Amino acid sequence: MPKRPRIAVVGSANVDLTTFTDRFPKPGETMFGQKFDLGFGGKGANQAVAARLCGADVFMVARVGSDLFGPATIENFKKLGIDATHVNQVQGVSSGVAPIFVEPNGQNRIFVVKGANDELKPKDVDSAADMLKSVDCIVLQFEIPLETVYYTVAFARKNGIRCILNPAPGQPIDVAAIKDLDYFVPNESEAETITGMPVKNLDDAKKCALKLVADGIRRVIITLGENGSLLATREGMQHLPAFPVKCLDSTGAGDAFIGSFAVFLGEDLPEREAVRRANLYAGLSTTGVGTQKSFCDRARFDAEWVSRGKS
């Protein structure tokens, strides 16, 4: 039986507004969409969501707006057995909101509304220091201030704790206030953003890393969707490839990726496998609508990964 991680989410919570559309509109075109969806997410939530349903006690420090939102979301967690005890409404400010449209073959445009998330300061990390020093992992992600993200990373390393960065969404940044990371994993139009390098295919993506491993982050992975991904370190790097799925909407299959892998690391499996691990967990999700609502428990995925010869 693999221990328990304990693993602190310090980022965005947001609610899902989910459009189903044979196409994208032109400019200024109204046009029917096929279905709607509402649900909770956020890049932080939901990588908190995965890695609660993979098996990990999980921390969530956020903040939500004094709208309708605010409340259902604090809730939301607490269902899902996720501790909300750092999650604070803010007056005056909106929850966070994501419009997401999604094409027939799984693709999907995504626009962030930061609202309250804007609001998750650097004191608000301390006021949680208590519970932050008791994890093994503290995972991040660019929803949140870029101030906030940076003091985090250098709480974690103060503090003896791994921390993960997701850079999402993508932006410019200053890469010597994340040298300190254990692991920077951003999928190819992120690193694009951040390197400025074209990231189109496998190699581009592997002259990416090299950039961003040669400017001081330890460990880069980046996420390549189908094409699984690409774990590199200044001792050389894999291509991990991604397991076959039927992909119905590829929403959240990075923040599902981010969440288990943070798992299965705290599990003290070997990093190769994590990342395989991860790679078969964030397939998994595009099998299913949503981001949250389509993370599988961990004994649906413990028997996927048994059924494709990978115990």
The other form holds:
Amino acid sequence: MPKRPRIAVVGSANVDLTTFTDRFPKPGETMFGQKFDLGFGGKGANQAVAARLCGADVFMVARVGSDLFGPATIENFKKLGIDATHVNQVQGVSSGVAPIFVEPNGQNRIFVVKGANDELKPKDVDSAADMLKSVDCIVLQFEIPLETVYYTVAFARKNGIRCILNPAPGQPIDVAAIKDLDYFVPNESEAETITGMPVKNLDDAKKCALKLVADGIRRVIITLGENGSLLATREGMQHLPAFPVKCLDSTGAGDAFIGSFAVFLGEDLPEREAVRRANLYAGLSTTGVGTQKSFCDRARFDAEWVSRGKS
Ligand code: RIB
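Starting from the form predicted on its own, produce the coordinates for the form predicted in complex with alpha-D-ribofuranose (RIB).
Time for the whole complex; same chain goes first.
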């Protein structure tokens, strides 16, 4: 039996409103979408759910709004066995929501209205300090205030806890404030926004990863969608290809990667294997619709890994 990791996510929780459409309306045009899906999402919550389904004990630190979605989100965490002691409701503010549009090829476009996620502050990290000191890994994203992200990175470093940062959605950052983390995991567009360098292909991604490592970030993984991922450290780079899947909806695949990667690392698997497994877990998530509801459980993942992982 692999070791059971303890993982905390300090991050966002949204409700996703996903419309499947052939194209986007022109200005002033009303058109019919094909299908609609309502589900729990938010990059932080999705990563927590992926980690939980992969078998970790998971703790969420988040803020939800004083609307219908707030209590429902907390209930969803509890139902999945995620500790929601540090998920608090903010009065007079909406929950985070994400109108999402998915094209027939599975490509997505996402708006995020942060709502209560913007109220997650360093004091919430202090309130959860005892729990946070007990985990193996803290996972962060950018749907909460950057001040809280920087504070949590420093907290993790001070307490010797592994820290994984997914800088999503991409925004300009103070690289010096995040140098101390263990893994920095952007996708192509986030890497572009943060470095100002184009990331259109694997060569671009390598140049971009080199810059991030040269800027002082120790371990960088750029996720490349159907091209897998690129792992870059001071020792060198490795491109780890994706596993072939039939993509229906790519929304949340990055979150599936991060949450599962945190678990595989926490099980003390070699880094390269942890990345390959996370590539597969993320790929499998694109074969279903929605975010959290497209993530598979550990039994299904293990069966897929046995049949495909050696390739
Ligand atoms: O990464 C996918 C997620 O981005 C969605 O669940 C949406 O809520 C946004 O946060």
